[in-house]
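Single chain ahead, written as structure tokens, the form predicted alone.
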Amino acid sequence: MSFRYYYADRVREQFTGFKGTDEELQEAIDSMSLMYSSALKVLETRLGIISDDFDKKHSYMPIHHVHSRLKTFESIMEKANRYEIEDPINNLDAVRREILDIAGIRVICNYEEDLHTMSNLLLDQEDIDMIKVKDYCDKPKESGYRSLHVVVAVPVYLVGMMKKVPVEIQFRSIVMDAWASLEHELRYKNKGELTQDIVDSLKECAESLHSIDERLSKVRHEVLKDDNKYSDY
């Protein structure tokens, strides 16, 4: 992922109130892009190392795959307005302080029980700071959505300086991610509006899939309980 993710000329087309020059706007944008894209690289590397080491020690790799993203500048400004940040295009420091999911990473684990294992191993690292946690695994959202959301501050080392950059991590099982991805697609295709019958059906699907997630974990432990190095983790 290139750090130059946003461009001043495109930003000015939508947000005309910036008080400085195009060069100053591009410098501010480049600094933001570099910080958040670097934080994603750091986290992806850290998580990959944790998963590889877990595999070496326990003969099991808990992370199925990882997906990262940066919010578009338009999306950042829209959220800043919802947060009632005054004149956000000229107050990017406040935007960075208040909006904690500019950079996001989705960690898809094989089973639900892996979510807290990976989260705890990451948070055990001394230079990773936990900002907040929202656990939707045991207490899902009204829609049926399940996931473990963890916001961390990641150290990014640049030339002669280090900054802690917030990143939102969504830990999901494969089953959780399948439901969330399909539910999101349905809402997107229907511009966010779904009938109550559809909403109820999706919630029922979420509950059914959660039961399957739990059953798969039980089957996994039943199959691997004998002579297996990680059966007690």
Ligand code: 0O2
The other form holds:
Amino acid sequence: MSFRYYYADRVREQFTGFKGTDEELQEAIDSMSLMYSSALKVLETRLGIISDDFDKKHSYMPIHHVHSRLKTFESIMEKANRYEIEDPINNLDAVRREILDIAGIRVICNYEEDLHTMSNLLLDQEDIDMIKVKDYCDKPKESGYRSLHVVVAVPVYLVGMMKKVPVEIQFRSIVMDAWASLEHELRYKNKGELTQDIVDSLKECAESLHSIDERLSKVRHEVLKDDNKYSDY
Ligand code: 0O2
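Can you switch from the form predicted alone and show the form predicted together with the ligand instead?
Let us now look at the entire complex, which starts with that chain.
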């Protein structure tokens, strides 16, 4: 996995004003690409191990699936401008410091109650630093969006050096993810502009789906009769 604008000459065409040589720009892009894609590999592996061990101990796999992505270079620069980072193409250190979702991983869990279980198990690992948490489960966004966002710094070991690299993790239940994917698709199709009626309908759908998420959890507990089984996490 690497940035879509991988070659310095293409980046230079789109983002004029880089003060160094093509080789220096290429080196900067390659280093960022390696760092962030490696951080995603580390996290995917660790989440997979937690899920396997959970299955071994409780005969249950909380993670349904995982999806990772690197922001495109174009989208990183667009966000840097939105964050008012001065001359971002010549200030990639500030870009890396300020933009914490260059690497992102979406962890889709079966039930809402699994999100905090998985996040706590990951944050318990000593060499993973928590940078920030935004819990949109209890307090959804105005749109109706629900998810648990956790930004962590993970250790990446390269030849002779270690760096902590930030990754944004979005923990969602299957139901939360279904709504977010459809809403994103509709917004994207309509170039981000939806009428108030549509926005209201989508919010109502989010609320109905939240009730369904809660009911599914209850049904699950009735079937498994294990109400407090995972309360230690
Ligand atoms: P992508 O490609 O999904 O990453 P900022 O990141 O600066 O915009 P903030 O407050 O740091 O703002 O981010 P926030 O709102 O905590 O999380 C942003 C990400 O959450 C978005 O990423 C979406 O993935 C998701 N998200 C937030 N709100 C909504 C929403 O209303 N609907 C949907 N479908 N997703 C949402 P990006 O950057 O948009 O894109």
